[in-house]
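Shown here is one chain on its own, the form predicted alone, set out as structure tokens.
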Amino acid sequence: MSTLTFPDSLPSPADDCEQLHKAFQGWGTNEGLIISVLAHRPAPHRREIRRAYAEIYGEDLLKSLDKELTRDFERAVLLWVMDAAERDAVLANEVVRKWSPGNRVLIEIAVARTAGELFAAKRAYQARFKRSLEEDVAAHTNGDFRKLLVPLVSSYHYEGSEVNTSLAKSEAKMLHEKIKGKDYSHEEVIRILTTRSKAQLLATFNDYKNQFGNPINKDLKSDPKNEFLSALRAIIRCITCPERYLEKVIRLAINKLGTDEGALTRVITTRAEVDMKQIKELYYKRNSVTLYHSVKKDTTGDYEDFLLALIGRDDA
């Protein structure tokens, strides 16, 4: 569920554009006014604001914001104003260009989104960068990671609830054999994880535990420093409970020696209108402190005010 708060009656997009343009005038930018508008408008309304701003002032709102804002606050606002598909395309491109084995953003985009959302992100990627996401992933990754990530971003998963129980049992056995033999990048392991529906995979993971006694992710912890195993575990966590996975991303971003603003910004801007309420509840259960309190403690200034407006101030 979303954590955004809106006025009882939303102003017209033209009125919001006027307020934003006013915030850009004079000697200094009125960041508070920008926050009061953009942090309290739903995605369809923000889309209309951006369209109206270009019509009225002859410039993309993103360009105006880029000229007026700086640092982490600028990054958060720009991502927030983008459509979800455009935002994922930009995040994916940044990761692909600077790809490293420890980066999990492509997994988030490929697995924690619906099939339709991933398809929209790939269309936005091609429109913006004139290449396919699959093409760039293949060009910038290598080895086992290329074998895993290219099909992961290429698949269009069935999202229904139908499950083949005999297939779940046989594929659970296959996964166990490959994991036991440390053949983690075997083509069958990758095929199962990248092509099966969420419902089918949940049934397979359940059968794995019933047949062999351990959750599959526990058996994938044989080498904690192995980044490929870590990537497999991230895929499985995003399948079984993306909110729990993303809570951990936020927790690690905040608990680091020095906040990981990139991860914090990414999760809050991409999930505030999706499942931030559940992420906040999980964060509180895990840490005995509200996410609002942790973000307030670890961030400052306009960046702090913007993130807090997106996650909302409540009991969890």
Given for the second form:
Number of protein chains: 2
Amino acid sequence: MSTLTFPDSLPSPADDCEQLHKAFQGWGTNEGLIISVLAHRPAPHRREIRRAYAEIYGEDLLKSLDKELTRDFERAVLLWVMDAAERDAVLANEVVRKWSPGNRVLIEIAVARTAGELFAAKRAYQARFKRSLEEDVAAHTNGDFRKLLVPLVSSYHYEGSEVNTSLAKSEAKMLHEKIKGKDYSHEEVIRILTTRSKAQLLATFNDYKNQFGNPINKDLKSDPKNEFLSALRAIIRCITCPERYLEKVIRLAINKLGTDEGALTRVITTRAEVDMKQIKELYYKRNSVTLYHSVKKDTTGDYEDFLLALIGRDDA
Amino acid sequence: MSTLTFPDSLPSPADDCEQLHKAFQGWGTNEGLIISVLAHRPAPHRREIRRAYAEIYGEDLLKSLDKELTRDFERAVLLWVMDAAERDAVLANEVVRKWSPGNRVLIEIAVARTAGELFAAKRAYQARFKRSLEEDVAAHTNGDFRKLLVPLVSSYHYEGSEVNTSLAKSEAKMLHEKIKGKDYSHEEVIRILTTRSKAQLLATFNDYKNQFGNPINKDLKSDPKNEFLSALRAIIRCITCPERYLEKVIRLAINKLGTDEGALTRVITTRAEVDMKQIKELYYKRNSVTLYHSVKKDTTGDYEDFLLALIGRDDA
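Which structure goes with the form predicted together with a further copy of the same chain, now that we have seen the form predicted alone?
Next comes the full complex, this chain leading.
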């Protein structure tokens, strides 16, 4: 569920554009006004604002914002003004160009989205970058990670609830054998994790636990320093409970010495209208402090105000 | 271009349904009437007929046809009545369940279609079979073929005309090195062939010829019995000139001892409204006999009449 708050009646897109234009005028920028408009409008309304702005002022709102704002606040506002698909495309492109084995953003975008959302992101990627996401991932990754990430971003997953229980049993066994033999990047492991539907994989993971005693992710923790194992666990967590996975991403971003603003901004802008309410609840349960409080403590200025506006009230 | 012929003014879908229903009545089926209706209606009109038929007679037209018709004629008519995406889904499912290294149908469907057509086929596949195409291909193939076919059916290719010439140069060099070293299933070869856009690949193949003297497909002919090499050549031919590739599929189907009706039906039903005119021209150039004449000679009865109706006049 969304954490966004709106005025009882939304101003027209043209009125909102006028406010934004006013915020850009004169000496200095009125960041507060920008936040009060953009952070309190749902996605379809923001899209209308962007369209109206281009029509009235002859410039993409993203460009005007880019000129006026700076640093973390700028990045957060720009991502927020984009459509969800465009935002994912931009985030994916950012990471693919400087990809490293420790980066989990492609997994987040490929797995913690619906098949339709991922497909929309891939279309947006092509429209913006004139290449396909899969071709860039294939060209910028290598070894076992390439074997894993290319099918992960390529597959168009079935999303029905049908489950084949005997298949779940046999594939759970297959996963267990390969994990036991430390053959983590075996092509059958990759095939199962990257092509099966989420419903089927949940059945497989449940069967794994029933047959072999441990949750599969526990068996994948044999070497905490192995980035490939960590990537497999991230995939499995994004399948079994994306909100819990994203809570951890936020927690690590906040607890990191110096705060990982990139991750914090990414998760908050991509999930505010999706499941931020659940993430906030999980955050409070796990950290005994509200996400609002943690963000307030770890960030400053307009960036702080903007993130707090997106995550809504100081509750769990 | 299409080879279909239509009456000057198309009857209403309801009138066509009445004719079809009449053809199913009484003793025996009036195959001629079925052909005269269905083989002379464009795809959107056939879709309307199918919708109207279900509404009027409470049964899917496919089911009624299935009861009335038999053998090659039945298969051809059923495929023809389906939407293009549904047809590709059914054809892909047929081959994936009994896949063998010599089968090229998945390549034909993955490469001789636009990215949008392949995506539509994948959606139709899920709707009909409650699984994804990529998961079935991954589960039913193995070894090098799996490494090749899974990304081939998974990728959503960029279709713009932008070409990166220095990339074409470096990837042509990479392909040449691997081919020279007989390392045909090297992951870089597969990456390039399965993820790059067609425009980019054409530039790469041209560069290959310029740099190294031979067309790439000539260098991939070192072992004519190697099915994997033959699959790579099929991919490259479907990229460079799908009509020429499909002409060859038809030629081999006709020249085969006993005729390969499966392949003949597949290519004619899938291409009649796409590029059958070009295929006919290429067929005549290559065989010095019209496709019409060859099909007439090699097939009989209603099946013959139906295919001839789809490929249009006896010209080149």
